[in-house]
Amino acid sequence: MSFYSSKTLPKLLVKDFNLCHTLLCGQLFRVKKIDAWFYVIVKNRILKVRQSSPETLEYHGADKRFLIDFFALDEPYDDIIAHIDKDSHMTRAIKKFHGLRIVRQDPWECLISFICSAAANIPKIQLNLENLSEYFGEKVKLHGLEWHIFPGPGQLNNYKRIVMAKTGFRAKHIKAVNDTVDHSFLSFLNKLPYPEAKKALTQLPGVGSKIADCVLLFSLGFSEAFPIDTWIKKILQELYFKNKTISNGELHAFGRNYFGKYAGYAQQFLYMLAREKK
């Protein structure tokens, strides 16, 4: 039930968004849609938004401010855009899922999140941080949805718990980095350069190429990051290195030089072509 008629619901414009192509990328975890709602856990609060028109977001549980922020709508989109349309491949891509952004998630979050990624798909993923949520986190509720939000570094302190819920080989990374990985950490990332924050980030147990660079991307602002996991190695492949074999080294270079700044972006509208094509 809603506490707001339709014409007091409180209302973001927008441009250049597509609000189910930016939830449903693979980026982030925690999102349920419940009729045209798209319920979000975001840090301390639950996020409940829909587009209404392509102009228009419709939205409880945070102020205009934070949804700027968190869907990056103050990006230079056509420049972003501009940057990476570097071939026919990539204009079918951005006009299939035009208006796809990549969020401003927490970085704990998100670098749990993609520890928990390793040999595992969405449905997995999603169990695992649920859990992770339940047994550690606190309630939160919003319009009558309960849910937990997702604990802070060092709240994840119980190995047992953390291997009950279902998070298999990964129990030990996650723990580890729980007791070793701060907020201070993750914002001196922030000031290095790319090459340095991800020499960082792969120190840290379960922390490898891949999973350093989609917390890059996702939550840290290195948009010249660009994760090669399956689906990327898969598209790649495909599109421009047909009868050869190249290692995720090479696809992670080639993908950084072609698209350039904005690879991050390029890889994102990518996976969502590799994805369509299951």
Given for the second form:
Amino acid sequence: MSFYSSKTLPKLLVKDFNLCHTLLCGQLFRVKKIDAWFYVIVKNRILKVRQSSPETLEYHGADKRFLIDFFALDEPYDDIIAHIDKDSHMTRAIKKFHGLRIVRQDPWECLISFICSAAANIPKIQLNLENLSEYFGEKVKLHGLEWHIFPGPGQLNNYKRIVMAKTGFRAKHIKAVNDTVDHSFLSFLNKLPYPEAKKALTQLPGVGSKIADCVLLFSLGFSEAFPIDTWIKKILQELYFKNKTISNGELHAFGRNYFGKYAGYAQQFLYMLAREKK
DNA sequence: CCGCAGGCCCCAC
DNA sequence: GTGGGGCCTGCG
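Now that the form predicted alone has been shown, please provide the structure of the form predicted in complex with the DNA.
Every chain and every other molecule in the complex is listed next, the one we just looked at coming first.
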């Protein structure tokens, strides 16, 4: 595909970072693995990256500063782990998935992604996002391949095409959100306290407690957000409630109180535990 | 006794 | 997953 050997690519020294865990923990969907490399479509760029050793990232398509921000490498990892390491279950998860990070993805794409996630699975979400990008997003060529940038707010302006992207009942939510939400609304949420930001998001059609928490956690820096999906529900009930059925509201309150200001990281570790048992 | 807020279940989307 | 309806409960 390229005459350049990997030796010519820049390297970034990393600590407490695992690329696979970070890219494959269900927070991002536009990730492709080709040979030994991951290709991640982030905003208007195609990031090509691999972890050639535990402490080395080789990359192309972005600069160092971008990588540090996107992968949240400036977060105090030891501190985060110390906060959520409350019991033997978490200790095990933290050890097993060490280096998992919560990325800082684009809030708009994150919002649409998780609207697509309602009653779906990961391959289906990926299909929806690929289709939406192909139908509405700008095309770019890189590494001999064609890629589509994710369409911005206002660009998802054709209901029929949104339906053609196989979004099903989510199509009307996507169209409505496209017509009412812009970048400034989303960046404004950053400045609000968690409860207010969440309330503003759940005002949007197709966005309830879970999806709001995903957007807050994965794109707006609210590390205390604690999304309850079916996987988390199952594992929380199993590990902390002797398999008793607990309402989502109660599980949410439990997670936030028990794990504290980095509850969202705890949620991701638990998600990984739940998925590997599948 | 009656009315409404809050919690929960159900089901179409 | 969400949202809206139906239904039960509890307090005023």
